[in-house]
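Coming up is one lone chain in structure tokens, specifically the form predicted on its own.
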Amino acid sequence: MIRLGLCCKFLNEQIRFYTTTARYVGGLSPEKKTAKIKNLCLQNAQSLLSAIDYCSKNNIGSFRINSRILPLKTHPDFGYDIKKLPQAKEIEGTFKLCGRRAKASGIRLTFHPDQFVLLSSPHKEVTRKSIQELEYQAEVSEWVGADVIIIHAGGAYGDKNAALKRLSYELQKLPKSVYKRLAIENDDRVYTPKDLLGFCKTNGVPFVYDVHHHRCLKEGLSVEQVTEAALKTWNREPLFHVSSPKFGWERARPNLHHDFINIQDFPECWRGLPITVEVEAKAKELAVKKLRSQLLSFRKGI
């Protein structure tokens, strides 16, 4: 049975995740800065609990956690140790409650770090900061039971093979808490499924198949071929991505996401598979509900 996933936030529901900027907290006194960060962390933990409850009540099987759920956590000037914040036990305890609630409700939790997380970069400082970000998300993943942290392979930097060698090297050095959750997704500009399937198998990292990206950056493999190969890279429930082009496939910039999923863009070979499919659509929960309804109608032959 397919598990549909909601990504990061809501369109209509009054469930919000809050952040702040370095510029803003930089103008606060140390006491007010600490209080601000503490309040945001606690609010976001409580919002995550609400998000899990919403998904449970609305037959949404997975929720992607916003990578900034602990605002400025790894900022070079304003980063912090969560255990040193006021009400640290309450913050951590609320996140752990999220994990128990998600497990009891059968809701899968995932992370997908921002684009600046790059393990294939030739610049050591970029790699260092990327690993720091992954370690933070793994820490929250431990609390909430998230089992996937998705990254892209990064740039080619003029030599795709060399970039993949750097990525492989860095993967082997990652803390276990990060490595056991990490999965790699194909993108729409540089790395195709053909580039990454063998790499993922060799490095023991699952492959997240983004079918929209594949349709934007074709390399000869069919959707059916990639699906079959991707499934074999997983040692737990496979996770894929689906989205539709904002202006259609024949117009410029087909990589832009539509508000909803065109049912024709949902691969027929995915239907009935025991997988998680994260729905990357601008209409958020509305898009997930609509897609679920369409898939149910398809299954019933309506």
The other form holds:
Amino acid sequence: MIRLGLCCKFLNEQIRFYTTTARYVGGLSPEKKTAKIKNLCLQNAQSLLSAIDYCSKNNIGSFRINSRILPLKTHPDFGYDIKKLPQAKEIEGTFKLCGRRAKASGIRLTFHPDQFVLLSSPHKEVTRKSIQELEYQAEVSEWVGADVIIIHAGGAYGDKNAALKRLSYELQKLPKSVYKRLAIENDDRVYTPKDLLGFCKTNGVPFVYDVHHHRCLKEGLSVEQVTEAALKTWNREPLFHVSSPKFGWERARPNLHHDFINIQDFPECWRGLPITVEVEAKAKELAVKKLRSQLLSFRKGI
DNA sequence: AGCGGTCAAGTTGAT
DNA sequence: ATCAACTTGACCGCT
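If the structure you just shared is the form predicted on its own, then what does the corresponding form predicted in complex with the DNA look like?
Starting with the chain above, the whole complex follows.
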């Protein structure tokens, strides 16, 4: 059966991840600042453990970890080395416990850095900060055993080929801890599956197929064609994304995500494949549960 | 307890 | 020109 994944947070379940802002910690004394950040890191590590246990008990096969699991980790003014925080051993130890727990219960863990992380930018500073962010997420990945860090190809800057060339160049220079986890996903504005499938193959990076984005930004390839090609880019369990449009396909802004997945939007050709499908839906764990029950009962055309 | 203003970051396209 | 959207609205200070 397909492994369904929950993204970042819970709707009803009382498991929360906490963060803070640069502005706020900027107004604290050094002692209070360190204490605040240490507490958030420790709480988040414990919340991740709860999230893994919840997924394990509720037949949710994977969990995407929020990029702010260690708040402000790479901030230019307030970033920090986890090993230098008070209770560093306890924080790291809790994350490693998450890793053992996830492995024991077969829960796959993933990361999806946010929109500021790009390797195709012509601006050196953007690239430098992106790599720093990727290294941080890879560090946590090492502790918890996350095997995928998904990014988009970024902007086109008026010349897609030149942008992809920069991306390729940066990919080959990445530290191994990042490169071995990195995967690239099609987006809904710039890069289609067609743009990325060959690129991913050539560069030894798996392709994350987001079928919703593909339906928003079409290029002529069918869902079946892309699915087949995407599977071949993976050297481990392939990972895809699904979501449904908030206001329907015929209305404006189909890219906005619905609370739940409409079973009609779940590609028929994905059924029975040994893949992870991350469910990008606002109703979170409720949406994953509903999709699972519909996949078990629903047959198209009935 | 509830509410409103605010929050580090890049790029694009709709308005 | 401004702003919302993107994988995730959450946090803090004021009343």
